[in-house]
Amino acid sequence: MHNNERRMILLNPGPANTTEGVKQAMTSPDICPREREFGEAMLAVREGLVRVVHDGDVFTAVLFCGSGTAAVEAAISSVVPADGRLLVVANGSYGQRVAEMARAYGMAHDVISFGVGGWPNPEAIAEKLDAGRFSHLFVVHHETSTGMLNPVSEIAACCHERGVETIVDAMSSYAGLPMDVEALGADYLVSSANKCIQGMAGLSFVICRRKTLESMEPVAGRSLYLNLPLQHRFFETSGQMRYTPPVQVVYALAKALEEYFAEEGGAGRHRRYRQCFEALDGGMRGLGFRRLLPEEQLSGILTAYVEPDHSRYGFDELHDHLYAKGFTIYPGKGAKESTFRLANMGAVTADDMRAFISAMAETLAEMEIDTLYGEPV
């Protein structure tokens, strides 16, 4: 059997696993996406999105095509005026990479950071608006470095007392955990087609409120590609993006949200991926492995685990085993402690998580690793 023939288990923090069904999304026959017929498609897809998170039409989702640090990107460079100030708040790679555009538009920025892995103070980052001028703060909800839910509802009621808007990066929560976008506090929330919505890479989007996008002027200097209010606008008086967008992918999407609803509005998804969290985490400390997080700073959907302290022990003979038995499994990323990283995001059951603890078993005992930490496994 050839290797894109298997179904593997893809533990990594997206693209995820996708059904049968949005796989065969993809294939729709083709069509040229200036047509009527295309323009409703995309628009069922908005209307999709926004549902997701919110009843009723004070918001609407912005389609870019791209991966979610394009989404991110037209957030940052569309919303924080000329004369403008954006504070990032960093305790990962993830706010690391906004204050990377901030630099690359010359935009006048400050970066609170709290470390990789470090808990992000909402107290301390009210001391930090109430020290300088901002009018935007930029914030990841789920921070998949080490799979930290941040505190975001808590630092956006400190943003919205000052009169700070919040842009927040939800790309690995969006459809993944119960979520309401003015109940989160969120300005823009910004998210992409293949994580917890369970669609395709090459889509990405920004919701936010209706309003706000009709009175939005471009900045000059800014992106033209990624440009928040003109993508909007453009659509709505010609139900097209500006640009070519990925008309399978688009499909894919569709597809996903309608399973998504089908999960029971939504409720299922969120049940199965926690029962997919507890069968993963379960499994991995009954083996012994070590989070690097404490359980209330977790987000159930990915989790870093410490690395063993072995003299047999190397990443990536680790993951080469896992995947010979059809489970990817990813790196670590910038933490304080060497980890690797296992979400349960996507279309994989509780079973599939008990498979793979299996799976980590049987890996152990091939490459003769019978402590982790010092102690007997």
Ligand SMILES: Cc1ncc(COP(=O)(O)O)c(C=O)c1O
Given for the second form:
Amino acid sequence: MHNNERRMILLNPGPANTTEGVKQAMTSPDICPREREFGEAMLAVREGLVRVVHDGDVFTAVLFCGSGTAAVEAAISSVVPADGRLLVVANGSYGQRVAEMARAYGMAHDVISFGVGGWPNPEAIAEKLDAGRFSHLFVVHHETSTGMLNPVSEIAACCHERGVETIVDAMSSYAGLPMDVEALGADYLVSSANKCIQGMAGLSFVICRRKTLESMEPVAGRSLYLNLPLQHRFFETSGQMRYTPPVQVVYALAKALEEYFAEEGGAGRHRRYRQCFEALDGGMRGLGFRRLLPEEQLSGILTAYVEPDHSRYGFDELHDHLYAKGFTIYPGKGAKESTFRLANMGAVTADDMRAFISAMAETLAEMEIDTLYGEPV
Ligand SMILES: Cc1ncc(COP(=O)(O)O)c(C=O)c1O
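Form predicted in complex with the named molecule structure, per the form predicted alone context:
Complete assembly follows, chain above in first position.
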């Protein structure tokens, strides 16, 4: 059973903390999702999702039931044609996952790998594009494995000069950073409900040009369920999702969007995240922790810190001490140096981050860790 009195502060990169309003939206009255009223709610959600990154009606959003990977897979499997070729930019596990998808579909592809935490140099990518005949490129915007903000608009410019379309995974940056889908250069932008937009897990979406979708045909041998043109057409003609939607998660996302725009049309959300990052990262560095990445590569939404080099340090012990104090921290993911990760997304404040720093200082004392990397704390 849950302890409903307890508020955990989640520093994992989603599902993120949600507000009371979003939680309560999940308890909306039962409704058959084939009712027009529910279709209208979904249409409003689709329009709201687009409005976060686009001021106009050129783009639309296609919803899928499933976690973020579902929408990434829908985009990859639907848009790369049978005679196309995909270039996957990989500098963390989310790029690598797309290479796995391409293999699973038997899709013609190449991977340009920079290593986990390596900078995806646009010049190297341009050279790779020139060396092959690619129709599409996949790149992650915020590589959550390390907290790196990839130079997507520069990479996209290289693609567009060469007639290559871009599929951009903005899972953990959408709604957390100021973003315009056209300025970013994303032909297909993918995200999910449970990260910086602060809804519940179970819905993901692809934002792309309405016109492109209208002329897109399903590719033989790909997914039936995660099919972008079929999902779009069904929405447009019936106002419904093709298969059972997560009704309560849709209502939660509607509320989450309302709350996003209530934060000064989104600008307040971005500022609050920045303030949280400054409180969190300033505090961590004040305690003596080192970041994995240089300042100019940081997303400001998740930061990877190098694990202490101390005989009494263990991630699980650190996690458990902090969990008992009401905070969830997250392990590292594949970088050259071993790290743990702290995100500052969700319905959290700079005060929450300062409370975390006090809890971290207390925990280090409890674990008798007096040096992090050989120097006194
Ligand atoms: C950049 C990125 N892409 C894809 C995913 C996969 O999303 P999900 O775990 O919701 O399937 C994540 C999850 O954290 C992510 O951060």
